[in-house]
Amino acid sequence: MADRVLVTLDGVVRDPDAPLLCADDLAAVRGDGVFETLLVRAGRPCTIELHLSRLQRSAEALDLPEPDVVKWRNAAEVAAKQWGTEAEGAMRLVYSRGRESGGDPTAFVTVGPLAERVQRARADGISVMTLARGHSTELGQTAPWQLLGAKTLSYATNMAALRFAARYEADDVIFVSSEGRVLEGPRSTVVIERGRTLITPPATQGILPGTTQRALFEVAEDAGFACEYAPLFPADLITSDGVWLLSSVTLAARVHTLDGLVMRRSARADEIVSLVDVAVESIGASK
C-alpha cells in the first residue's frame, strides 16, 4: 500500500512528491477548474459513476472541455489500485483550464489517508454551527455565472466558514440563505429525519446536488424510508429526529449540537449509518 498516489489522465503513475502544476496553472491562480472527491475502500472508487456525471455537469458550466470519462474511471481504478485495500483512502480527481500562457487541461487523480476528523465524525457525530451563506435560494437561477451548483476548486470561502466555526469549538457548519432556509454544508450534505422519512433541500436553492445524499436515498426507499427534496428551515432541523451531514468521504455524521443546542439521538441512527454504507459501497460503482 502507497501512502500517497497521484495518477495523470494518460494512466501513468507519478511520484507524489515530484513537481506536476506550472506556476501559472489556472487551478493554483485562479482556482478555476472543477474537482470530486470520493472514498476508496476495499482498492476501489466508491460511487465513482456519480462523481464522474457530477464531474462533467461541473465542468460544463465552467465551460471546461469536456471530460473523457473513460480516461476518468481508469485513472481513478489505477490510482485506487495502487492505493491497496488495507485502508481507505480519499481520493481527488481535479480538473483545471491548465496554463494561462495556454495549452491542454491540467487533470489529475490523487489518493491520500483520511484526515483524523474523519473517524471521529462517523463514530461520535458532530457540532455543528449555522452560519449565513449571504444570498438568496434564487441566486443560482438568476446568476448562472455564480456556479453555485458546480463544484470548483475554489474554495476559500467554504474553509473560511470551517475555520471561523473551529474558533467556536464546533467541528462543521450548516449554511442557511438570506431568506432563512437551510442550505449545505461546506464539504456536505444536509439530510434531516421525520419518522421514516429523509429530506434533504432541493438543489433548485443553489446547492450542490449530494452525492452520498443521492446513493442514500435509492436504497433507502427500498428499506422502507421516504425520501423527500424540500426546503427546510433551521427550526426544521431543531424539531426533526436527527440531523445528518452527508458527504463521500465521511460518509454519515450525526449532528449531536447545533448551535450549543444538544439534539436528539435518532432511533433509527444505527440504520441510517449502515444503509449509507451500503449505498456508497453498490450505487454507482464502476461500469
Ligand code: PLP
Second form
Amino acid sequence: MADRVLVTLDGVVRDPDAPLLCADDLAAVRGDGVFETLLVRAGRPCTIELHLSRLQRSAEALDLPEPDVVKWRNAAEVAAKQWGTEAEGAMRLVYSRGRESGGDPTAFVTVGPLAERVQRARADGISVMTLARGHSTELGQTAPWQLLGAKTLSYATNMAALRFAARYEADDVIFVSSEGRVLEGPRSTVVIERGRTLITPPATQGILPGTTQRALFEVAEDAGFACEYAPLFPADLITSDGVWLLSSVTLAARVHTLDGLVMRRSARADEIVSLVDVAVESIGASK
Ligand code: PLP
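Same protein, different condition: the form predicted alone was shown, now please give the form predicted in complex with the named molecule.
Zooming out: every chain and molecule, the one shown earlier first.
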C-alpha cells in the first residue's frame, strides 16, 4: 500500500514527491481550474461517475476544454488501485487551465490519507457555526461568472471561514445568504431530518450540487424516506430532528452543536449514517 499516490491523466504513476507543476501554472497563480474530492474505499474510487459528471459541468462553467472522461476514469482507477485496499484514502482530481505561457491544461489525480478530523467527525459529530456568505441566493442566476455551482480551485475563502470558526472552537460552518437562507458548508452539503423526510436547499440558490447528498437521496427514497429540495432558514435547522453535513470523504457528520445550541440525536441517526455508507458504495460506481 502506498502512503501517497500521484497519477497523471495519461495513467502514468509518478513520484508523489517529485515536482509536477510549473511556477506559472494557472492553478497556482490564479486558482483557475476545477477539482473533485472523493473517497477511496476497498481500492475503488467511490461515486466516481457522479464526480466525473460534476467535473465536466465545472469545466464547462470555466470554459476549460471538455475533460476526457475515459482518461479521467482510468487515471482515478489506477490511482485507487495504487493506493490499495488496506485503508480509506482521499482522492483529488485536479484540472487547471495549464501554464500562463500556454500549452495543454494540467490534469492529475492524487490520493492521500484521510485527515484526522474525518474519523472524529464521523464518530462524534461536529460543532457548527453559521456565518454570512455575503450574497443573495439569486447571485448564481444573476452573475454566472461567480461560478457558484462549479467546484473551482479557488477555495481560499472557504478555508478562511473554517479558520474563523476554529477561533470560536467550532469544527465547521454553515453559510447563510443575505436573505437569511441556509446555503451549504465550505466543503459540505446541508441536509436536515424532519421525521422521515430529508430536506436540502436547492442548488439553484447558488450552492454546489453535492454528490453525497444526491447518492443518499437515491437510496433513502427506497428506504422509505421522502427527499426534498426546499429553501431552509436557520430556524429550520434548530427545529429539525437532525442536521447533517454531507461530503464525499467525511460522509455523514451529525451537527451536535449549532451556534452553541446542543442538538439532540434522533432515533434515525444510525440509519442515516448506514444509508450514506451504502449510497457511496452503490451509486455511481465506475462504468
Ligand atoms: N459544497 C461545497 C462548497 C463543497 O466543497 C463540497 C465538497 O467538497 C460539497 C458541497 C459536498 O459535495 P460532495 O458531497 O460531492 O463532496
